[in-house]
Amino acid sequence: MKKIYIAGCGGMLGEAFYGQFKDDYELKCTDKDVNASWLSLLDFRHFDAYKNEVITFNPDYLFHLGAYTDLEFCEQNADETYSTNTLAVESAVYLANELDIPLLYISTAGIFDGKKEFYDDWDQPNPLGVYARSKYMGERFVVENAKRYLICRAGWMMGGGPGKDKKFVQKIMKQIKDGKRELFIVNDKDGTPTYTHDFAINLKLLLEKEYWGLYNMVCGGQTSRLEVAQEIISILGIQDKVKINEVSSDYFKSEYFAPRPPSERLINRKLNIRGLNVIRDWNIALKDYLDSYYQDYL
């Protein structure tokens, strides 16, 4: 079996690869939150400690996973993230380059500043918060550093389900399991969300072809906020007990401060163009991983 080392693998990103690659391939899963039996501890933002455990164990990849993800945290601890987001990641490709080994690393849609309708892989980034800019910064040290890399770059992540899971489809579920009979949701956000499950099988492809460089990576079908929320009113059937009243983003103004662009919608044209685009389209994807994860729930 080869061997890969996943870094920051404690979220719901790391439980989808866990998934995915542990049968076919010896897995070393660690994160500074060690909240699942096959994870270690280890923070990547410590580089001896990064550099030991990584050169020991000897992998024949290095996925490089965690970050920051709370736009709002990011914006007020922009030090910690730039940390955590971006020199871990220079930390990630000194490591890979040492060993002459592939890296992955995660990038996001959030990244472009959403003047446009969608963007493609080539379509040039305009970073809006700390969050963006941490992350663009990353990525683009690993296209300027790395001698062998996969960037993918994910939408809407959802996935891991409750204890896992701290974006919107699980905000949303958890406002209904509260008791709540209106939901406000804003209807002046663009995007595309992707299944944590998906994406892994997906990257798994990409890595055994050896096609490196950087992929949009992102379910089928362009969507909002609004649609993804009525799409769960829909699949859960409690379209006549839940309200769903829309707003603009102006009216969650004081709890989501940091900037987001209006659409952060991608297209996978890469995997589109080389016939590698295997994930599904977002209502598909958000109807497996309800049945999946959220059964008992509600």
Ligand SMILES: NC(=O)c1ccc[n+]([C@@H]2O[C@H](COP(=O)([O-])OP(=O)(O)OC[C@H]3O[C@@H](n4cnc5c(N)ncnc54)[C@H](OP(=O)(O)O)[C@@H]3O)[C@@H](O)[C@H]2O)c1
Contents of the next structure:
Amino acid sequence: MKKIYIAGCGGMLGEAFYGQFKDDYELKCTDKDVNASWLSLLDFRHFDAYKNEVITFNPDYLFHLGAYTDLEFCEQNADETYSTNTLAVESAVYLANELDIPLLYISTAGIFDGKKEFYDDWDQPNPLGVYARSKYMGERFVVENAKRYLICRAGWMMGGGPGKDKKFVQKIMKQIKDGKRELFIVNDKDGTPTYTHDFAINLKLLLEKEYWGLYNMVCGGQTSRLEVAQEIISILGIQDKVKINEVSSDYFKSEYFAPRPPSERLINRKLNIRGLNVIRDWNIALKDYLDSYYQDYL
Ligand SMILES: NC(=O)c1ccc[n+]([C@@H]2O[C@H](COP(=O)([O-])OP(=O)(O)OC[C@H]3O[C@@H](n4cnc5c(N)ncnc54)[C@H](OP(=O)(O)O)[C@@H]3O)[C@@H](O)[C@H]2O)c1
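So that was the form predicted on its own. Now I'd like the form predicted together with this ligand, please.
Whole complex next, starting from this chain.
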């Protein structure tokens, strides 16, 4: 069995990666938050510890998944964010090159400025806030320095269920669970959801084909926060119980003060050209996600 070291594996995406790879690879999954039995402790900002772990495990691939993903936290803690989301990626590049193994780095649709309606793999990023900049600088370091790499850009992540999902779907589900009968949803933010399980399946395919490089990797279909919220309500069949009020982003400007592009829609142009785009459309994946993780939640 080939071996994969997965750093920062305790989050939404890590859960899907563990499920997707555990039967076919020998895994070592670490995180600074040890929240599952298959995880062990590593804070990848500590270079000596990271190096010792990876060199000792001697993997065939290094997956560097972890990051700070809360945009407001990042905006208020810039140095800590660059240390975590950028400098630790530089360490990962060094370790992968040292072992002469491929590196996986996860980037984000949020690195674009939103002036275009959608972005393909070759569009020029122009990050607006600290989180986006920290991720883009990580991306650039990998491109410029790693011997072999996969960089996969995800969109609006959904996955992990109530215990791990920190993002939009869980925020909506929590409000419904708490008995809210009115939801306030922005009508000026476009993007592409990305189901962690589909992402992990597509990534595995790419890895096994050894098509190294940088890829957009999001669900099919272009959508918006508003449409995703409407779809959740429709899947749950509670249209007559929960009302959606459309608001502009200004409505949330004190809570969500980090800059966000009006559009962070990606298209998987390179995956399509290679004939390797197996990610489902966002609404099908969303239904699968809710069915799989939220059956007993409400
Ligand atoms: N979430 C999204 O919408 C989204 C979209 C596009 C791309 N991405 C990228 O996808 C990747 C996976 O993120 P995710 O969605 O799975 O987010 P997540 O649920 O926040 O998971 C990230 C994990 O990384 C861990 N981590 C942070 N700093 C670490 C450190 N110094 N050492 C070890 N582990 C550390 C976090 O631990 P703590 O919880 O203790 O901080 C968390 O368990 C990230 O690179 C992220 O930038 C995410």
